[in-house]
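Given next, in structure tokens, is a single chain: the form predicted on its own.
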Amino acid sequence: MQVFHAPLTDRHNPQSFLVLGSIRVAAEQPERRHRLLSAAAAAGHDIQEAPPPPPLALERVHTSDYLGFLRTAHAEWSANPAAAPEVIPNLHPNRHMAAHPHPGTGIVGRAGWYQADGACPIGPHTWEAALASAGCAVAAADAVLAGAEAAYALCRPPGHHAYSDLAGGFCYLNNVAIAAEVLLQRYDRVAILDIDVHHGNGTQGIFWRRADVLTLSIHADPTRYYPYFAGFADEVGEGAGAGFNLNLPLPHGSGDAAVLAALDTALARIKDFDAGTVLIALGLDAADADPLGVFAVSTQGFETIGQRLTQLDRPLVLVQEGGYLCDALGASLAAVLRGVG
């Protein structure tokens, strides 16, 4: 399988992660790329360095104002000698503000507007790393358009919590949505199946009112888990998109049997939709050893997931989402890729 990565993504090295009121070093570290790449290389896959994405690929998903913010935020922030090393908002728009709030022009207000939480700090190289990460997703989509049966994008930072104009949960650019738009240049319909332990809220939001992209997410019950305010079973889309979003939240502690049963439900819906190609938002944080996860999927479970994905008999683009530093990380990826074949 072709595996696309970008060494430039190592330059994003976030240090701030707000957890229960405490600032910790972010779990989304450059070492993730190295472990995942080593596992893919050891398994004999075709390793390639991805080129930067064309600007139009980003603009099909993200607003120009938001892209401009990501591009310049750290420089504007750093112009204040009292500013911390990373852009971290301290105020967000809330439900009691004006009916039509606006971000203003100052960097502090714009940070609160474009960053959803305390898990998406912007450092000096975040923009270039996010851009390179999106390039991996575009390269994998291009490989499928060129005839590959499957391709894997080793994206970091990840992307599925990013909306068209909002960062969050370690995510800045929505890599899988960007890849979907590339594929839509050929296919009338595509499906995005998110199997990260966290709900793909940004992806859901981007395609919420569209019928050409079926979005599905298998994840831990968000009642007491990130992203908290999205990911429930009654969220099905609106307008033209009504019925084209499927959430399959599972109890915390779910293992292979529960996740695979939900996967079968999702695969049946994808077959009914008859997508021309399928993107997998590949979260490995469902692993039983993951430090941020609440599922208990085994290495064999991940291989079975890969095997069942091939039953769709459609080209597959696998886009890396979560999966954090633990001994199971590389093995989980190798297992999925082995299952896909």
The other form holds:
Number of protein chains: 2
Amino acid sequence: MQVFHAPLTDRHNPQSFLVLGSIRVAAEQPERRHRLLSAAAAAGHDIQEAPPPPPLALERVHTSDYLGFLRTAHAEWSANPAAAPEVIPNLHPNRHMAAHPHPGTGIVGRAGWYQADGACPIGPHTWEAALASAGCAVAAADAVLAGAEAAYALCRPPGHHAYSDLAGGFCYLNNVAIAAEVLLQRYDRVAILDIDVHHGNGTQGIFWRRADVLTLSIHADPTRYYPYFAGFADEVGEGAGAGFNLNLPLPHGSGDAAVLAALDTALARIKDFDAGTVLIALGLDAADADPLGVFAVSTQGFETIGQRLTQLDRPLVLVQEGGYLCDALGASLAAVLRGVG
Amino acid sequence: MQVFHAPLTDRHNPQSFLVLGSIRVAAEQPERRHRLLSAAAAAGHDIQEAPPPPPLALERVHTSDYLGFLRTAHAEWSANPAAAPEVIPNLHPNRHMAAHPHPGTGIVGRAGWYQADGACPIGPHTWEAALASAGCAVAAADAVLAGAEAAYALCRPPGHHAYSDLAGGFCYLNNVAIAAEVLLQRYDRVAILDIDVHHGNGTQGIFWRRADVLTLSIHADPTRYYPYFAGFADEVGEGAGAGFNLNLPLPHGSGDAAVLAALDTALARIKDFDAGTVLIALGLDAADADPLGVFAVSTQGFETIGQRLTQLDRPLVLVQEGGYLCDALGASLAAVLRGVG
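With the form predicted on its own done, generate the form predicted in complex with another copy of the chain in the same format.
Next comes the full complex, and the chain you just saw is listed first.
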């Protein structure tokens, strides 16, 4: 399988993650690319460096204001000598300000407007790394347009928590949504199936009102888990998109049996939708060995997931999302790719 | 003038203020009560300790879910050995989740639901101090109901950024709103005039749809200043409350002339409304010597503000909001109280 990566993504090396009242180093580290790349190479896949994405590919998903913020935020922030090394928001629009229409002009207000949480710090090289990461997703979509049966984008930073105008949860540009828009140039209907242990809230939000992109997500029950306020089963889309979002939250501790049963439900919905091509938001943090420890999917379970995806008999674009440093990380990826075949 | 304070409020001693990407000690410190109390005592005012507020007074303003959160949040948070000493939210509902109806059950999600920003840490004694602070406001309102022409509540933590179900900006219980509800037992119409350098967004939100409480706020332009997403001149209330909110944002750097001109506009509106009694959300952080340094109101300016308030010829309840440690803090308060006479 063609595997697209970008060494430039290593330049995003986030040091600030606000969690439980403290600022710590984030788990979304450059070493993730190295581990995943080694595993893919060892399995004999066709490793390629992805070029930067065409600007138009980003603009189909993200607002120009948001892209401008991501590009200049760190420089604006750093102009204040009292500012920390990375941009972290400390306030946000709230539910009583729902009608408020604009982010203001200062960097603190704009950070709170365009960054959803304390898990998406912007450092000096975040923008170029996010661009390079999106480039991997575009390259994998292009490979499928060129005839490949499947392709894998080794994206980091990941993308599925990013909305059209809002970063969050280690994500800045929604790579899988960007790839979906590339595929929509050929296909009338595409499906995005998210198997990261966290709900793909950004992807859901981007396509919330659209019937041409079916979004599905299998993830840990958000009642007590990120993103907390989205990912419930009653979120089905609105307007033209009503019925084109399917959330399958599962209890914490779920293992192969529960995840594979949810996968079968999702695959049946995708077949019914008759997607021309299918994108997988491939989080590997559901692994039993993942440091998050929320789900307990085995390496064999990941291989079975890959096998069942092929039963769709549609071209597949796999886009890396979460999955954190542990001995099983590379093995989980290799298992999925082996299953897809 | 009767001055109501509560030594118990000293037990709220917040150590965690997320600002510019770092966690620092907050400016809203117990020493503020000591400085303000000393100034009021030196000026010969009648110093009294306020009793705790009756629960019903809180419940007229705040939801029971929110009060429950404030009461138990620190204990829930502290049950996690990895948690920092004070509750700080790291994620929040966002504008793409507007329809989401509930905060979930875990403390991290509930913190993000009930705490608007990184400036309202909850420590082990925040709840009892916030209660005692609200007690000061209730006592001052009761004094006016008992016949006083004016009374002053030395509240801290302050209250005007707190909504019915949301803490923020050093505020937990909206003291001036609670006092307003006490006064509404006697008066058909009350006005709340906020002269803190920050917009009184919580107070505005609480009475947003009501015609019996006129809310007015004179404050620094929020385009680049807290609370950033509220406080603009086009926010006038909705439904029955349409026309009963008046925001008077002023440029940063405004001094006596600009603030007094805005005050005259506000006082004319209050006269037109024919409020039976008037509450002042008395921030002193507009002082030229305040460490915030955003406005430049002189000590004489504060005395003139006090004098003009008496021209309303209505009972006045003054409720302390912001104003931070500097040599002028006590002098600013003494000047306002002298002006009111």
